[in-house]
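Just the one chain here, laid out as structure tokens, in the form predicted on its own.
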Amino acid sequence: MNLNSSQTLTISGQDGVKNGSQHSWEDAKTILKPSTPSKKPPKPENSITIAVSSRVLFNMEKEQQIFEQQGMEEYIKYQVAHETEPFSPGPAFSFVKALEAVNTQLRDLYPESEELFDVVLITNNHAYVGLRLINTINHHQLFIERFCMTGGNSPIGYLKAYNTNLYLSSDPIKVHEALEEGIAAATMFTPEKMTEVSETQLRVAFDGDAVLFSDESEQIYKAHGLDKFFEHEKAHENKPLDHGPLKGFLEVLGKLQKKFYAKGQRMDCPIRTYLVTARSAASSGARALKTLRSWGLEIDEALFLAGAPKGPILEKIRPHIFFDDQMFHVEGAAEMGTVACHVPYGIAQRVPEGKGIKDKEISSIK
């Protein structure tokens, strides 16, 4: 299976269509009136800020065809026309909607608390595709009041100054960007049928090396081998491995779910956490844990599949979304139905693709 990321607009700062517009910002005011609930939303410095790309949020593979084939102006001109009409939920949709079902949660046991997740809508589209965003928000009640519209320009330089803790996107390049500033990043994709998930528990899934700690063991293992690898894990098993880059999003989930632990409700927490890895338990897999223990830091299930495919696992677990740094693993997810997202972190970016056998032995020492 090969897993194509769509490519982001890449569209002009110019002042949109001025033939055949109907709205204008002002009007927006009037003509759309937000169908979700009326709620405050939490304090940028207070929240666990989520920024999603509006292409991993909805489904705008047509719009884009249309922008790849006709042009900028073609493609505004289609999206003015077609405002009123909402987009389809994308890979990201289940994703948000279990983050709004914990702070329905979160909120119910502690009405003044702006420990919330809140999602960021980020976009370098036009702001004169707004509209149908905000269209598209209010038809599916969404709960996303921010909005960052670049009108071409990266939008990467505003993720810290929507404090991110984490940013999803179709694009690998702004994802890469993103990674190289400190931010927690993946690239999400979509798979040809989506495993159905929960509605009312949030199930994140995480790969170990290159994902929540560093790239180190698998230096070991390119640069000396499989048994030298081994031998590196169980000598150094009490050294707790370094961080990688998504070790923040999952202390801030531990965060969450401890508000929930203190009301008594570890067994039916909302939040749910998963490491997936195919490190081998006995040779290799003391070290991981340990690393977390000394972080502070629980998983709620740890998987060790000394190799085996991970795809079967996660069609199980059906978690909302699933990090890896190798795409060898990301596109085995996605072909259970599994929403995958890829992190290009660590050295094992840097292996030529195409080395069969060498490069499924790499992956699978993680």
Contents of the next structure:
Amino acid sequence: MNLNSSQTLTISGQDGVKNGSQHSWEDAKTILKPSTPSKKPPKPENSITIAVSSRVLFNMEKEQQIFEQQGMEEYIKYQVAHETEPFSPGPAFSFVKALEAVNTQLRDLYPESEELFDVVLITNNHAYVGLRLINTINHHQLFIERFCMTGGNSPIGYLKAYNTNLYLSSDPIKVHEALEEGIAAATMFTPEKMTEVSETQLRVAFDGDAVLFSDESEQIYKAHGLDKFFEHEKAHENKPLDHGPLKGFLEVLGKLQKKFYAKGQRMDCPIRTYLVTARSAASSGARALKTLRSWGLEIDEALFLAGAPKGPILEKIRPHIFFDDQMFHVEGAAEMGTVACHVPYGIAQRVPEGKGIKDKEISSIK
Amino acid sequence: MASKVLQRVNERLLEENPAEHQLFDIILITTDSWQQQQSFSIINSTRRHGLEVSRFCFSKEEDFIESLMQNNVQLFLTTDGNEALQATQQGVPSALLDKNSASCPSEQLRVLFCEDAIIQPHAGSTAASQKSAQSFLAQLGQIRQKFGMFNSPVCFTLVTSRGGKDSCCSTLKSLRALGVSVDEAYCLGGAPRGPILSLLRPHLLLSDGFGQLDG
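What does the same protein look like in the form predicted in complex with its partner chain, given that the last one was the form predicted on its own?
Whole complex next, starting from this chain.
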């Protein structure tokens, strides 16, 4: 168990003894646990707002089935009847917990700062379901103090009202709408099994093209083929790619990372970022890295797979969340237990799967 | 206009049940003496706009609350915060009309409950005013129940600004106990209210007097 470096209270079996009774290590740890009730959510303009829908935060599969098979009235009746039964965690749960862990560490280092993650629940559900959701949030001790239950209305307006930095939903239509409005968004899927992830270090993995970067290079490939793509990328190595929908999110992560670096926490920073791309280090990778550098952004690890499947490497990295624009990769990642999200952006959405740069690169390298 | 949308609710209520007697009855009251001189044109104007106003009431400023009570007004709508505050203090539940309500969609009456006041909450809201607030809310709740979840001409929204999810939770429960089922709920946790309000476009804002439902 790590002791937070800023805590000044020393613990030892002996020191804890005042009245003669022995305090165990466990007792001492619980005395030190920070109390949560006095925390206030940060103001939206200062914080990094992550909006999650109810179905990605919690597992509502059973209820979803009732809704699809028996309609809204039955669904609401069921929810109200089970109001005190908390839902079990959904795919975004460990991500949200990791965000809170980062917040705790940020608060310790910068007690006055409001530059924190702020998780907001944004759901289409009616307020009738609200009580069950609030009970569940309390049961799991999540720090979510803001929510919108729109009763069926589109959440997009509210996303903008809260300066949302990232929106996660299980509904691809809403995600698409959000992207159209310039909000970073992704459709989250539930893997069959979820591999265990860190509780103290937030790990976020990104695909490159059409996620961090624009889809301009993929367009070249689709229009002119693989060789042209290689030529093009090499020729334009020093010309930064245009930005993609999740560049902004990487940027805010980087800002928080710098706050940890400033306090000497570079080696074991509580936030770690990964680029997991099918680009190859030999040919097209340089342009990706140079682009990031030109934006003043750092990425902790860049993995150029040259077309190899992403699942195995993600299984090693264990990110809390992985963003990709191609369903083929999202599915591959999910199969191996990674919580993967689809970013429905760019040319890959309009051209059939399997014809991306990625797969062709493998055959050319062989 | 709020009247148009109230009329729409009445129409829908009657569609559901032609024998319905729990309808909205609209009374127009004004204390403005200039307006009173124009009483004919006001009356004609409302007729011309197809507004079913059942009574017109012209009174002096200092008496207007008495007029409200004489006419058994259960909800006083005004764009004037002071008037609303005064009326509430005297036991007549009041709501603020959104000044922009003319541009709000008129197919659905959007009622917004704010747990903290647009009018400043005062410590001494009387038992009488709380009772009338509660009974009015209960009636609103009953009206809402006559329609289903979808396509309802009335929509209730709760917005809590200060306080976190737990205070929103207890407000939802209190409203439910009064028979008011809220359709939409927004817990702002301290975030500014302006952006949400401009999205929600309520016709009526119910706050003070309704702010202390736990009694």
